[in-house]
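Next up is one chain by itself, shown in structure tokens, the form predicted on its own.
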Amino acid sequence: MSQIGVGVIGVGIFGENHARLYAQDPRTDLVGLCDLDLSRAESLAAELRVPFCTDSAGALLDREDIQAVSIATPDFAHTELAMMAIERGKHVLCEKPLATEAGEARRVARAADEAGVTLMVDFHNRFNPPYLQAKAQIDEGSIGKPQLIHMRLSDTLYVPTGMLSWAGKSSVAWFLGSHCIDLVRWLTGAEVVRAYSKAGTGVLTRRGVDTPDFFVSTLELSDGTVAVVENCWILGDSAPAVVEFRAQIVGSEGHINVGVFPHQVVTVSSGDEHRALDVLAVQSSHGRLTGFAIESIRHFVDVLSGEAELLVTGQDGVEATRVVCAIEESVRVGSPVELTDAWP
């Protein structure tokens, strides 16, 4: 089989993951990167081996050699780059979340349905090994029915003030929010028909990022299931990881506990300096990426080679866009927001 000619739009923090999977597959031949910050571009391209780079996304998409890209760009700069790159026949692998309003989200969604192009999410958390644990245990039945998800993401006040120059032109519910909210679609196999949330402001915007502190949301689900989701950007820097990630499953016959930390297996103290190393998302083993966010995009390679189906779709881009709506409507409002307009 011929290599799948690929792209990266946006090779940042997470990007970069994308592009050097792509370099190290041998189905993959990646023909080309964009990034608005093309030295950025030009200096991954230089060390990967990747013969164009640009910062212009439509120089990028219209070469015939690229069938398939990875957007990997801000929260808020997926949906005109998705749609441009599947309007020419690409397949696409969207970080996520697919887009910030529901109604593009369907759009982006409808518009590769109908051109036949494959569709992903980037919802990398399906691939981490502790949630996989957790639905098989759910899928086998081991606790019962779900009756009570609590999920808590959150990020030390480093993720909006140092890491994202852009925080404040997103939120932590679509950063974090929008990968607990497709796990507790995921486990579940029910939608989220019912969301109230509450937000907290001030820590950033005196920070100069003007954009929530946390959001608490609780979810009723169509099986009856309810999630309290909470995700938070102002843990203390001197948290002894950048990510706090737990969640309790609580069934009709048992519950399951999730303690995600990968960045605290293994730590590194020198001097004044405390670095946590993460050993589960991105990991180099023996010269080969591994980690539960590589898969996810190794997965993308496996249903474009024929290999595999796909196991997150556009719909499920769609119904996290369409649930964080509903927690940010819900705050605006101060009382629950129905999920009535369902997808498609």
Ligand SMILES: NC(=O)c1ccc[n+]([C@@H]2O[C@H](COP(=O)([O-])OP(=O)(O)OC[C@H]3O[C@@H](n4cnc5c(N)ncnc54)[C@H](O)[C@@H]3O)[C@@H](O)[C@H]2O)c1
The other form holds:
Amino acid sequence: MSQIGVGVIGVGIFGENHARLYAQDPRTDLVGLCDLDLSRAESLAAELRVPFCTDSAGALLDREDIQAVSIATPDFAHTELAMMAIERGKHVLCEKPLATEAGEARRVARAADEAGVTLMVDFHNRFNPPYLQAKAQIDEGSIGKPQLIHMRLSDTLYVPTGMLSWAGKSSVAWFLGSHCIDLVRWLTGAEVVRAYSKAGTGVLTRRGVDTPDFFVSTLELSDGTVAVVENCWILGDSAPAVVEFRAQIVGSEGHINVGVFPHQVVTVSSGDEHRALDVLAVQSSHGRLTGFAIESIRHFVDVLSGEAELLVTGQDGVEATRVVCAIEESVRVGSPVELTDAWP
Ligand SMILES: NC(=O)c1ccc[n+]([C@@H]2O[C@H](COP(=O)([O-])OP(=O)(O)OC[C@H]3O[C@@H](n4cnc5c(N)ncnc54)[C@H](O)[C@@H]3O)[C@@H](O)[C@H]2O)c1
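Given the form predicted on its own above, what does the protein look like in the form predicted together with the ligand?
Let us now look at the entire complex, which starts with that chain.
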């Protein structure tokens, strides 16, 4: 079988994972990298021996030897690039969120349907082992019907103040909340119909990052489940890991606890530093990339190769975007927002 020509647009922290997987997977030929910061793209291209490098997405997308692209630009910069790719008949793996406006998300999903190309949104927690187990237990009926979900996914201050240069143009609701919304929808198989959210501000704005510190959102689902989702961007920087992820799913016949992510099974203590290593998301097993964040990208290649059915669709991206928009609107107006078909 001939290889699938692929490109990556945005090769920052996360786009690099896309590029590395495509460079390793024998089914893909990594033809080109694109980043507004050309030097960033060039140094990765040199390491991975990628022949084409550009700071123009149009130039990458005009290449006929590219059939599929990953888009890993900042949260607010996905729509235009996804539309450009789809208009040129390319398959798209888009980082989450699909868009930061519901109308834009719908526009991208509709365009992909009409063009007959694959559009996947990279909600990689559907490949995260603890949540795969939770989903399997729910589907087996171990806890009866889910009634209440409490999910907390938060980062230390370092993420919005040091890691992401663009945090002030996004929010923790987009960056982390969208993952939780996707998980809640996937675990229950139900849609969010009502959202009530409260945000806190002050810590980040005082540090010059104009975005809320946290969101606490109560989501009512179409099957009666209630989910409380907490996303905070101001955990203390002395925490051993930058991410903290935990959940409790209470059903009619029992409950499931998902312990703190990344399970902190491997810690390194050296001098004043105590770090927990992430053994689940991305790691190398004797040179082969593994981890759930890699499995998600590999799934896109599986789908393009005809080896799997798409697990996270453009419509999933639309729904997550609609719910985050409802969360933001609820914070703005101070009351619950109904997610009718017409909203927003
Ligand atoms: N960092 C993470 O842990 C993580 C995890 C999962 C998903 N994501 C998602 O991945 C996306 C990227 O996040 P990141 O952390 O890699 O950000 P980043 O800032 O490290 O990288 C983004 C890159 O995109 C480039 N870029 C911006 N606009 C562009 C354009 N129009 N054309 C070409 N390049 C452009 C920037 O120069 C930058 O190098 C976001 O949507 C984020 O939510 C990030």
